[in-house]
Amino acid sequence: MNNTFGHRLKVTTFGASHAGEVGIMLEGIPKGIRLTADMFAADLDRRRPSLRGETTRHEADIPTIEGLDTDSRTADTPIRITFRNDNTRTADYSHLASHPRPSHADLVQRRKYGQEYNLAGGGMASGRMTVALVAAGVVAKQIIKDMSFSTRLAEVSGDSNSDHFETIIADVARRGDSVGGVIECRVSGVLPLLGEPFFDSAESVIAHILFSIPAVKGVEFGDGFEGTKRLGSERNDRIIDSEGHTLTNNEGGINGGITNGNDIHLRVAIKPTPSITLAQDTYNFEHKSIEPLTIGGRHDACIARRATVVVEAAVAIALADLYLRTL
């Protein structure tokens, strides 16, 4: 089962959490971009679980890249990047077909794609799929090399003090629960005039791919919802030079759907993972009654922490697609 995003840079995901592999197909990449496995290591390491409260599922995540020429450069063919799934425990998910997780995609995926759909690990709705998105982001950054990214975990459970994050997550993990967070992404060196005024506005394209990341429940640009609490005279970004730079950046670098040359600034809300070990009363379709559900498997207590690089990758893919539309 595949899903495709993009107009000029087309990104297609395939595979599933407990399938033999997950991967991404990239079409429309300019010729001559050199890609080697070591170029992916830094971003893949940012996604890799390593801290308390993170999943104990560990995969090698060594990319296999197909479609390059003999000098490891892009040519006129699509690029296919795959990752093996070797550390799976499918039995942990066998009961979820009849007793689906609350707030998860188990029920809707099975109803949409049929009883044979493999729910193990969450199927296509699993965070495992984001390894392919991170790989695509690495390629996208090679297309928009003049743009630089600064992405961080800004809040955990409403707390913005990063010194508290690990303690909060570790405590939640000990209790078998989960917690959400907010990721902040800033992009500098953005070319002006990317995006269109309406359906293909820069915000629309970026938000489109951001909402494909499992657990994303909100996206705001600039001062977002906080801006609704201020007067126009207080929050308007006043132009200070002939290039269009502004004194403030409450619009998040985008006016009328078009980038204005200032930094793009956005925040992404990541919900607490539904996969918790605390028992939850929810409907059992086999027994036709509400019963306690205990979930096995290996899950993060705060998926927002490892999702920072995923958010960055998604924004890079969107901007690379918008940039290629201008050529």
Given for the second form:
Number of protein chains: 4
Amino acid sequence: MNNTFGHRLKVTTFGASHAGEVGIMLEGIPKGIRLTADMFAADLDRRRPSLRGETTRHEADIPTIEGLDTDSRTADTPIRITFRNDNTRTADYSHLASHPRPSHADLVQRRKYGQEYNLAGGGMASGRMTVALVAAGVVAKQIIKDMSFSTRLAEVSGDSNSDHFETIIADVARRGDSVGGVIECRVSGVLPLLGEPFFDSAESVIAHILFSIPAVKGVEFGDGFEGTKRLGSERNDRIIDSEGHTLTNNEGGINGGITNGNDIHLRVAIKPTPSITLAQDTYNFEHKSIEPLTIGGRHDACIARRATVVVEAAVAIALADLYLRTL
Amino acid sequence: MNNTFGHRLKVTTFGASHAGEVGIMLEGIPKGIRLTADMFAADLDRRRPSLRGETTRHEADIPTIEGLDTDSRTADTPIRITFRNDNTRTADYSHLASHPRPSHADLVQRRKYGQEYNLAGGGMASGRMTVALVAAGVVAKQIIKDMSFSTRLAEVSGDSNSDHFETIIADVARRGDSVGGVIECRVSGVLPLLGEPFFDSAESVIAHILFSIPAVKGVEFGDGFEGTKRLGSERNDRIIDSEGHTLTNNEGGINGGITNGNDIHLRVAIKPTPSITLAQDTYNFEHKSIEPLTIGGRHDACIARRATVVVEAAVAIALADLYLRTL
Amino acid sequence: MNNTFGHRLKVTTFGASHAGEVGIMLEGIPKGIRLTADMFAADLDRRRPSLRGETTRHEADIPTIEGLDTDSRTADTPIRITFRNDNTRTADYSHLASHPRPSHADLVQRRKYGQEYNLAGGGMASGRMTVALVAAGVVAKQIIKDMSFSTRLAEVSGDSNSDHFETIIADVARRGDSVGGVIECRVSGVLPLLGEPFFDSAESVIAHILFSIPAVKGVEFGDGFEGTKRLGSERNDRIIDSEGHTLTNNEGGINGGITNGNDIHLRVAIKPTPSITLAQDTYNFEHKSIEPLTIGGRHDACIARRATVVVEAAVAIALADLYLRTL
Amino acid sequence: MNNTFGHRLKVTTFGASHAGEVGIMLEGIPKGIRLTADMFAADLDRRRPSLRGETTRHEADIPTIEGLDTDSRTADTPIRITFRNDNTRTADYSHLASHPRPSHADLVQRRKYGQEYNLAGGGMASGRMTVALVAAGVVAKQIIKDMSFSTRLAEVSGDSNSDHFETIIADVARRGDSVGGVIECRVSGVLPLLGEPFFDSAESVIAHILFSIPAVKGVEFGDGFEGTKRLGSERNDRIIDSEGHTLTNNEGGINGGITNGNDIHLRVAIKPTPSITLAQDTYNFEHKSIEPLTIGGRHDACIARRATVVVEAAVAIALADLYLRTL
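Compare with the form predicted on its own: the form predicted together with a further copy of the same chain:
Every component of the complex follows; first up is the chain already shown.
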């Protein structure tokens, strides 16, 4: 099992949803970056449940940072950021061992890691792990300070009118159902020449970490799938100046795997949360028959809003890694 | 620069489009797998240009395989597969140094690797590199023999009627333009429990290598972007038997990053080829002005058909790597 | 900074001598291995200071093990083993910032990690880190259960009569001085064919981790340096049966980088501890002059006895990694 | 099988002793380093057999370098250096399949890679592979230009009078026997702060690659095994100035795994070549009995002189990798 991402900025997750803690180790951070707990507050807050239809599991999410010097600066040594899990209710998950949730990791995780393994709350595939990713993203953004991120929920349940999002999610939650969404991330101030021409294309590295985020089922850069319908003559991004700026940006800022200095633009498909309270007919392994499953526990009817900052963190980590490779 | 993909099955590319050769080293292949040149013929043939609108650069594409024992079997040592580049016309590319193609890697590669580096034919970001990937895919399929692949061109220029594909491509080529397409890959007989719950989710590993393929701008699994529009209650894949088969397969055979034994299903967006013969107004770095560029050389008006087997090879390599991790 | 050793059994250290804890993460342990705190007691005890002349810093060294299933078994997921640092006296080290100890890491660590970094007790290069290595060694031995280890202090201060060792160390300690020693490790029941013919020869992998142990300045296999004085005809290990047993074992059980099934035999040079209480004339960076340094803190006059189990753990980790590569 | 060494400067070997070629790929070389075939001549020449008692297999050893730009400079892309094997006599090795050489890799390699694998000339564990290492060393020295190397044969058959070396080797060769030796390497102008406090100590990284060289059975730094006999008070290297120079250099220029700016000093034990023409009683696997073996082929009665430049290359590669990690 590989828990590490990155070549120069290496991040390694540890812990699990219902273990004592979750956390992340970061190796390769340049020396002298100041990191204080308050720098993490804004991004951690964006990930916190706040709307109707989002989980009622609340965690304080106070990062403990180890490995800094006495001036709170990185010192060419690894740092570790840890979060306590205080608000777990493992009992909520016990019946899922024999009656696994549809479209959820319950069954495969149980088969892969054994009946005796604590998979409550999703174990290592839990959304809980993403609190650590957000923290690593905060550090990554300090490494690529000139890049700025604008990440937003672009669609909920196929609707792109953001005024409707809260209502849609609240309605769906009331019915015991769930919906998905599309997240858009735009990065400005991107250094050109990040990424490599083959296996570690910028798209490869970014997509790799994005698809680690639970619930992500699609990633596209620039005009992505839509662009396949167009002619080269109308889609090609004409270069308009000596810095390589382009008239359009259908490539999403990446050519041949390498950033071209224009904004990076990407979209991420977030599936409807599999945990719904509506009954679902699915196989019960104890009873050896198909039976209605009603899921308890505390879940999000739509995870896409909370995932926005997670997507942003993932992109930041990937870009920081690619940036450090060019030094 | 990282030219290696994979943890257990490691593949490393070498060479370039207009160098003497391109090739791939494979490490971690199980012992005793028989490999003969004729086993590569069918897949290499699928990648070969054959339709009107596809490049007129023809290469023999005969693999030279080194590192086998005298019985042509793998022996727990690395093997190398090499292809000669015989049909290069480097002169076709000389003017692109100062007048780089829109939406192409010309400009970023030149800036990254220097004016003196031979980037003719796309250098290391060239589609030429994919001949090596196809060869590695043939080996990968021998490692995961029980899995079978069905990969097809599903859309060309937004049209999903395959009877039209040849006509569309020929028409577009005649006009000096280009189009993109969507490739669908379905894998049957997938072993369950491949992939990991976080950074190396099956989607992450597969998407990583897919986005290495030049021209890929989007990857989705199962119902992907379309699935974001649905309700959890209608999209969740109900489990129907003790083996974990599901009634529907909207997840594309992967839950929480781990294969569930159902078919893997994915779609790949291939952008319109950037090299078109229609004139494009784009920046000329020598003249310091925007000027019409007419591209010579030998190019594909649509690379999507030829890329079908490349996508299949990439998926096979990723799955073979994930499979070997479970041994 | 790379804190990870191993390809299949990957061990990653964290923490530091005077941080809250030190520990080690292990990835790649086969499934189903039972691990309980009491299994670590014997080896941890061997590392504990007990003789006159050994440090008076005493730590409880109770391992906390995370990542096991409810039956205390490994589950194809990483585990983490952590030790609290309870008995630290950071003040003892404050003057070493300006007056670094001869033959010690004080100066280079301070220059590499900065004046603000907590290097008390040796920081990450401290012998304290080896408690984590010993714990990882206990796990490694469970992976290679058929191999048995016999590791002993073979020389102290050049004397090979073990009856003298305690007296020599106590005498030297009384004088405020220190001595080194030689550790011999013999492994029986070694599986043949571990190791690789070039970069990851069994010697390379074992020596790599052995030289991580603070105070190790030499490693030799079989007859090592002594063997260079002999003729091939008298030194070559004649094979005497179909299993590959040899009449002599001057190679130390490894040919061409690969174990041959005979016992592995190696020797490790442990230098005299640099921290002595006798005054030493050495440079004071604050006073810009050479001045006598008297070292306080709690140190070992000879670390070689306590290092015996650390050497054994390191060899076990290396062999477990090589063994897992052959599966 | 892992054929790669290094984190930042990654070198990967390919080919085998009696294959068409041997070679090495280098990744991570800084941009703009000029490399021409003549730069390799001096070091390759030092490795060439020239004395009585050294092998009569002569290879032209002309490096073919791929991946440079048109000005023969590195361009942030991998380079490959290849050597043809022209002078092979595979037939010389055929009887060794059933009657393997004592103290040689014959038996373990055959068992590991199979009867059908071409292991003539030592296969991948052959000294032939070191021609590629020497070439990589030449490149490494260009990366760490300020460091200079002084590497010499310090002992032959236990004798340290270099005037005797030629005579000893010639005598031993005449008798059909072999001898070993000790190589000393001293590096001046070493940048301080290379290496890390734990797993990748400078000693670990250097020893790892040194033990890859066939015939190496021991490595020691500074006063190594001899130093274990001394008192701390007489062995500790007093610091004498603000740059960290020391009065003595018993540590061999490395403290706590990190270079301290003084010369690196190390010694390497080279065993007597196992291939001797004197008959040896050893097991014949075909006849199932112990029988005298007489070894043909072309071998060195002492490999230590030719290994001098190989040791130097290995140290240079390790230091270049450690240096690049600090950028």
